[in-house]
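The data below hold one chain only, encoded as structure tokens and taken in the form predicted alone.
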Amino acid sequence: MRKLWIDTDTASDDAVALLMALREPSVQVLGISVVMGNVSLERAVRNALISVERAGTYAPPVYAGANKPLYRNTDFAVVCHGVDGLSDRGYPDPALKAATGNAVDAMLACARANPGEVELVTLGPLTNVAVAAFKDLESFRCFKSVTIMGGALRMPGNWSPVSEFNIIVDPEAAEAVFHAGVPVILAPFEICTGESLFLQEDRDRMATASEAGAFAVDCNTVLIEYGKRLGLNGLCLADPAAMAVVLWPEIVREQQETYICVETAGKYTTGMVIYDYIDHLHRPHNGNVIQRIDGPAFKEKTIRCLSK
């Protein structure tokens, strides 16, 4: 059985993609390291506990991991998710509790413990995962490979012109990971739009398929009407489409190795995953990156999951 540890700053898509991990029988998770970024920490952490809940399967450690980027001031994406980050539904306080012990210290004891096994899987800001890489470098590449959802390569960015809100909350951190050693595969923004995007009719199989299903909805609702806004006319799942590049890799369409980095300094595009798909600065390739997914299988099979 393949082996997951996910890295989340969990909100409402952050919530569905664990739900998919969890209940999917061909992988294990053996844990979950929280970072701020879509909401503080501390939210995160409870919508991390919350998710696990929802998925109704088993329930693998949860971490508090940072709660701040690793050297800028951040804001919430309030605006994308709610104030609480799961469409502000009132759901209740979950009975599960966080693990006792740092985030990165459990995620480094996890790839020490087994080698060349544990895919990474990171669906929020790479403070966690950079702070490890700095940490314990040779523990960090007992990882088999991290895949990361983040960019915006083809298309605007979803947080500033060309930056999408992952990378752009921690762009540093992004950088280090990218040169870290570690096989990274990137699912940037643009695979989760176009036929990838879940429209009524998706949702509403969605809602009835269980109650696993109604949460992925529910909790979304703040985030189909923020994609408004992007000129999308459906729900826009970005982590659950990067967790589908993991769960069943047969959905990718097409992908391309190459450079990658992350520009830091720049006045207009700070945070801007830089794709050298032509190999202009004739650089080691460092990357996998995902360009297309084939959008209605990714949704017939998060469905499918979710109903089970």
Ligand code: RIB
Second form
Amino acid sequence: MRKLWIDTDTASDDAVALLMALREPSVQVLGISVVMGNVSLERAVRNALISVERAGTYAPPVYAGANKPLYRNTDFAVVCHGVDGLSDRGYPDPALKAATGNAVDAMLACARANPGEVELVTLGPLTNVAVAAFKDLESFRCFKSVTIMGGALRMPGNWSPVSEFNIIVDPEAAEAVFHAGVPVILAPFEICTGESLFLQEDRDRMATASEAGAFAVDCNTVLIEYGKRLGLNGLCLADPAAMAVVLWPEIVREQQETYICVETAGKYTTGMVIYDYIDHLHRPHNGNVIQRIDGPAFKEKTIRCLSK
Ligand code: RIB
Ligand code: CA
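Structure of the form predicted together with the ligand (previous: the form predicted alone):
Entire complex below, previous chain first.
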């Protein structure tokens, strides 16, 4: 049984990724740490608890983590996910409560207790993960790998001309995690575009597949409308695409080991993920960049995972 720890800034696409992980029988989610990003920390914790309940399976502990980036201020992604992060649908408060204790300590304890076994999956800004590496690098390096939803490498950024949201919110944290010595798998934004877009018929199938599927579509109402305004013909589910790479690696069609780093001081390029695939910098490879996935397979597996 594979073991996961998920770090999330839970808004609507994170919610779908959490449902996938909690409903996939081949993995066990040992814990969930929450970070600010799409919404405030408080809202993200509430959304994570709601998502765990809506998965309808089991309830790993949910811990509150960083409520701001390491050094910067941030604004929230209300335009993509609504004020509450779940499209302001008025979901009732969760019965579940957050676990006591700090997310970073819990994450490190989990890695230490399962050396070389736990796959860390990050769906938001990397603040919690960077603090964990700074606080106890030896324990942090007990993680088997870290799969990061982040970066926009072969397409424009979604939060600046060259930067993707999770990275630009806390670029210093991302730069630290890319260099912390745990193997990085980078799932950039482009893998949830093109053939990975959830079209109307995909959303209709998901919405009628189960209560979890209906929630997955309903809570993404704002993201669907936002995509339409950008001229997209479907729903971009970035976190579910990264989670799908973890759960079902057979959907990966193109990947490359390379050196990756983050611009943290650019006038126009702060938050840009640089991947040195022609090896200009002659630096040791620290990451595996997922460049393309089988979009139809991603969508089919996700809908089935939410259908049981
Ligand atoms: O750029 C997309 C990422 O930013 C996703 O993780 C989304 O939830 C937001 O956190
Ligand atoms: Ca996210």
